[in-house]
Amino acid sequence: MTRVLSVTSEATPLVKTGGLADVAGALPGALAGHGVGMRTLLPGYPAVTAELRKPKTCAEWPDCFGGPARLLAEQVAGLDLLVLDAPHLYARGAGLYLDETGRDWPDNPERFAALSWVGAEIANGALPDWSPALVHAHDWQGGLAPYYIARSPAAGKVRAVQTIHNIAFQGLAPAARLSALRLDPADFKPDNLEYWGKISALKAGLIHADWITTVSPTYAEELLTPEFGMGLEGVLLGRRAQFSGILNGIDMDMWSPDKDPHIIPYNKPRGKAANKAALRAEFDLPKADGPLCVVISRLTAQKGLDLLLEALPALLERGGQLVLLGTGDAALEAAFRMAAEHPDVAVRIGYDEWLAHRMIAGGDAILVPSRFEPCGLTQLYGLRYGTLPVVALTGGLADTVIPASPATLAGKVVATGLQFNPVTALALSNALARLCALYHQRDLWHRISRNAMAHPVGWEHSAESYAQLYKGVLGQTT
């Protein structure tokens, strides 16, 4: 059995902003199949100490970063947890990494780099009965960890993978905070941990693990170049040979057309259509021509929603209706509430797991516009329940849904939605009238639904695809 140590920020179902949650939930489970023993490192924030039932206090440190901690350990939600008990970094209301006002809590530096650390005192046998093999950190919350190993006794012992999930979030801190954060002034300089003049957590990560992932094949190749690469193209570049994109996937439990409790299952009488027509009760919405179009995002320029914006008339003036369900930039909200106004189209501002559920099984298509998206979860579950997405030529979006175009649909590959390019609201435009036109073709449609339906995408792959890597780079060194 591979021990493997999960350092994250987040993982579901305990805590969840993202599709990092998604993934780090997810992994320890898909790989026990795998001769892997994965746990799961974890800050104790309130939503999660509040599962704990009665854990084991298996390490302390009276000072962690600012003031004492304890490493409790307990299996919770099938995941074998290790949480990092530090109240004076964890213990606060709000967001995982925004304040009351939505900015970054100010010490968030120091509440990530006390996680990596920590990962490394695993890693330096803190705990008296398990010791990893190799240590996964993800993101740039987990990035030190592999620049801690690499300046501790497990130097060379224990193997470190780090994976991007996101490459525009990269945990900078000022140069001023070197000591504060048990970084080596020495290694602040260009090839190390310095970053236009600020510490780079997520590029100490990349500099100093074994190997590095991305969770597309796609946005692999697009981290490499200076338009998605975001200032660190160069260091990937420099480690390309120790460099692979693995595609997400998703819990084909939770999300399943004829299990799902939140949904009227697809295995009874009317199944997708009688979802559909409760979701328009739902948001009041009239009956119409056209297709029913579903969106759960973030509202940021990132996931495109400005273009859809621009692009909205396409789909309205086809008969075809949107329901969408997201939180961020407050223009967007603000924009997408005044288009609310026209009686076809729904807005839901926040975020509620379960609607999402609910939205994803009634509409009959899901709307992925991203200007660059590392995997993509949403088109993922849209596939799953047979609503087709229409997504972006970029990054996971692009591995993961097969167009119907002309050369699909008349040979032998089996088409499971529509994608566009260049990334504008014309080509998005051009792309919902074709959603529109091919929902009017009942036939065709059915078929691409169905395809939609068998495509791959569970863990089963992905999960062997990181047993593999894992073994890959321990073998390196044996």
Second form
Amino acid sequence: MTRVLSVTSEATPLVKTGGLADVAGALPGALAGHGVGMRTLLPGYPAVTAELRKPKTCAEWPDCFGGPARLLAEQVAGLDLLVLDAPHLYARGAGLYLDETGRDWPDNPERFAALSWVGAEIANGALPDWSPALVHAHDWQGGLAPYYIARSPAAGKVRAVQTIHNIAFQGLAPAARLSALRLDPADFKPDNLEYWGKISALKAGLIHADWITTVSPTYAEELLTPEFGMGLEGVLLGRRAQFSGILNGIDMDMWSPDKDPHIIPYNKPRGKAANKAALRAEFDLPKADGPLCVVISRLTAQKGLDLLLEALPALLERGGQLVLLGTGDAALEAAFRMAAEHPDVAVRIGYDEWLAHRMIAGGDAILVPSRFEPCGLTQLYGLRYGTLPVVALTGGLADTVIPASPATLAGKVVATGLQFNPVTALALSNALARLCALYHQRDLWHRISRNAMAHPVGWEHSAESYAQLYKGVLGQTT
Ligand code: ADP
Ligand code: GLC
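Same protein, different form: I have the form predicted on its own, so give me the form predicted in complex with alpha-D-glucopyranose (GLC).
Every component of the complex follows; first up is the chain already shown.
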């Protein structure tokens, strides 16, 4: 068994704000069959410590970035958890990263430096009975772990992999925090921690990890360009020989149209149609001639939903309908609330995991018009439930959907959804018009829908890729 410590700020089913949680929560189980024993280091947020029954205290630090901390170990929901119980950092309400007013917690740099530092402590033998051969750090919140390891006795012995789930979040902190974050001022240089006068936790991970991954091959290529690299393209170009993209998968048990306890199972008569009727009823939507489209998303500029607001007439004029579930930017929330005044549009502002299942099962199509999308998971749920994805041609969306085109519809139809490019309201309008036309070609629609449901979206292939990557990084190439 290859021993790996995953350092992550969220993991399903315990704490989630986005896809990172799904990936961090699914990877350990997916890797177990590939000779990898993964333990997961998580912050002791109230939602996490509340799940612990009889945890074992396996390490303690009297001063962990401003207060005492303990490391608690327990198996929870199939995860071999190590929980950093540090009340001064994590025992608070509101969000994982945001306070009740929606602003970043002012001590976020310390909160996740502590997590990363404890990851490095574990790499240095802090646990009496277990130590990792490799530390897998996720996003900026884990980014300082490869740095601390590189500056510790474990350097060169314990390997580090850094995964970028989203380069838009870089973990920047003022230079004045260097000593509070236990960083060597000598490392505050452009070829190390420094990023335009600030400390960058993500850059630290990119510089010091033995290997860097991101969550799709296309995003890996995009990240090397100024358009997508968000200022870190130069760093990544410098490390392109140790940089690759591995697609995310989804949990095939949790997202299973035949066994999903939150929907009318598809193996019942008229499965999909029954879910659609139920969804319409739930949102008081009338019957309609066009496709029922769904969106489940954070409402941020990344997700391109402002484009959808502009393109919506193209769907509604053709008898289509929209149900949107999301939360985020106040302006987008308000704009969608307004849009919901149309009888064929329903909007739920909030976060609701089970409603997401009912929507995926009840929709004809799922819309993902992202400006950039490292991987994206909702289009994968759509594929699995035969809910045709309509996606922008970017990142993981480009890698997971086979777009309807003359080539993919000719002969043996291989298309699984629709794509549009460039990522503009006009191109999205055109895609929605194509979707509505396709909806009336019932045989073709069902063919594409069957293709979608047969497309592999689980973890099997990617788990194998991660296992091979770990072996390669550890110098055990097979
Ligand atoms: P990102 O991580 O950028 O938000 P992903 O598509 O990778 O995008 O993952 C988003 C995850 O969060 C999916 O599992 C999606 O179903 C879920 N999600 C997003 N918003 C909501 C919401 N408002 N209610 C329920 N689930 C949501
Ligand atoms: C990020 C990305 C999303 C990806 C997820 C999990 O939040 O925005 O595209 O699927 O991480 O890797």
